[in-house]
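First comes one chain, alone, set out as structure tokens in the form predicted on its own.
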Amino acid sequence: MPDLSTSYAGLTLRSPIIIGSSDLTDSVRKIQQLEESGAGAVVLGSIFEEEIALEHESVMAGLRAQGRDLIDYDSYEYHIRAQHLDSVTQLIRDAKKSVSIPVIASINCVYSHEWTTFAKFLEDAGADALELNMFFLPSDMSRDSKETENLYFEVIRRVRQEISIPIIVKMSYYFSSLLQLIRRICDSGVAGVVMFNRFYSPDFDIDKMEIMSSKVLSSPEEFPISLRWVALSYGRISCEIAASTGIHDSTAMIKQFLAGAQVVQVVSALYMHRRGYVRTMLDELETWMDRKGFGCLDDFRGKLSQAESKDPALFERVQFMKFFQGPGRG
């Protein structure tokens, strides 16, 4: 049988499928079921800094409407934070007693404020690594790209001061010099980078004339975005790559390994096919490896990356050129 074990961000994994941050990993029983289906690691649901801030604002607005003296509630935000933190740290402790696969904590970052001290509590609870889920929407026209990028490094710097477990950065592809930024993030001391995050996007209900959320789950058509950048990054950065978004079957997973990914993160596919689908993907990966004569993942990892390609310019082509040009299509 092919060996599906791998390493990622200093962790040893029995398989290359990581279950991404979601409510698929919000209980010990669910995590146990994912381990039984073959998952190599899980990322717990994020502590959302923005959610804590909004909850605090909502409470304060209610108290203000009641005519309360808000000075008496100056420390209430810390109480809300403690509630969120206690819930996650207890899940980490319980999960570490119940499963053998790595348990990765997650923080969804908006600002580099006092919340970075949460990282130490997550480490002390037993988390094997910490994933920083970061994207600062460049919507402030008074802030240039350099200032925006510096926010990422300030968060990383603060968190590195707090913990010694591996730090993973889950990032976006919305940057003008993406490959350079990926390299800089890896050189800042993080152990892994996830390409890429998937975000809430607004949509419009034209009947109700309201703003609504666009589709929540990813689609298979999205995976080529990360495929390109995984292939461009492989062999050129100092940290290991997790490919994410749009990986809905074993074929997409295999392509990411050929591009150079160390592991893949899967979420939407499991919502569509249930948690046991992890085993299906792994079985199909083994069948393909057997057919190709590969004994382990390293035998073919990065074989189609830009660094190992006979035609590296293909990865930098951005226009379709002649694809849509034919008889009657001029």
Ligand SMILES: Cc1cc2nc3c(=O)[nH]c(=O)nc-3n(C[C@H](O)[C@H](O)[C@H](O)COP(=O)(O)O)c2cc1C
Contents of the next structure:
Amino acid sequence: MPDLSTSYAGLTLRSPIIIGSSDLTDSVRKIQQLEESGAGAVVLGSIFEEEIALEHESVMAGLRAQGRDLIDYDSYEYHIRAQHLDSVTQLIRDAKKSVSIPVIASINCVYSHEWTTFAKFLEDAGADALELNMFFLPSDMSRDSKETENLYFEVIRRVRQEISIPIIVKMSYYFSSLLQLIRRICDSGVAGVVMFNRFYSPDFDIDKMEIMSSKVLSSPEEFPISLRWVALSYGRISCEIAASTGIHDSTAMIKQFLAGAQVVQVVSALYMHRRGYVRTMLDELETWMDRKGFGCLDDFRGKLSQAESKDPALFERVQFMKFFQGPGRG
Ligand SMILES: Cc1cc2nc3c(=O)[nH]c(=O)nc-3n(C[C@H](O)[C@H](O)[C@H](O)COP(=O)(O)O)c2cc1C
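May I ask for the structure of the form predicted in complex with this ligand now, the form predicted on its own having been displayed?
Starting with the chain above, the whole complex follows.
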């Protein structure tokens, strides 16, 4: 039997499939089922600071409409914040008693001082690592790229001062010097990077002439975006890579390991299939490794990365020139 165990961001995992941050992991029962089906670790849904602020605003608007004196509700935001934190910290405590796989907490905050407060609570509750779901949309025309990038480093610096569990950064790819930024993030003391997060995107309903949400779940066609950057990063950065987005089957997962991923994160595929789908993906990985004669993941990890491939230039190709120059294409 091939050995599927792996290290990742200072953790030891029995398998390389991590269930990504989402409500797939929002109860102990679900986490137990994921462990039973072979998951190597789970990431809990993020604590969204913005969500707490919005909930507070909506409660205050309701009270205002009833003509209440808002002075009486001065500390209400702290109350809502405590409720959100309590439910996540309780989940971490209960999960840690019930499963043996690592439980990774996740935070997404807007104001930098909150990142550190939340991080400390999650560490104290027993989280094995902390994933920073960080994304500052570069839409502010008055802020240059350096200023935006500095925000990331400031958050990492502050969180590092506060906690000692491994820190993982869940990245976006909206950076002009992406590879350099990934390297700098790793050099700032981060143990792992998730490449990449997938964000809410607006779409239009052309009948109602309204803005709506684009598809919440990814499609299998999306995985080559991270494949390129995983392959370009492997062997050149100081932290381990979790490939994410569009990994819907064992073939996509194996490709990410060949590119150099340490682990993969899976979300949409599990919403589309049953939770036991993790087992199917692992069985197929084992069958493939057996067929190829690989005893462990390190036997083939990174073999098609840019650093190790025989044709490194292919990773830097961005135009389809030759494709359109074939016979009959003018
Ligand atoms: C319903 C749903 C909830 C999610 N919630 C979070 C979240 O709280 N924090 C986060 O960092 N990512 C969240 N994500 C993003 C996923 O963790 C993942 O990065 C994304 O879905 C891409 O992976 P996939 O192609 O395997 O779905 C969510 C995704 C979905 C579909």
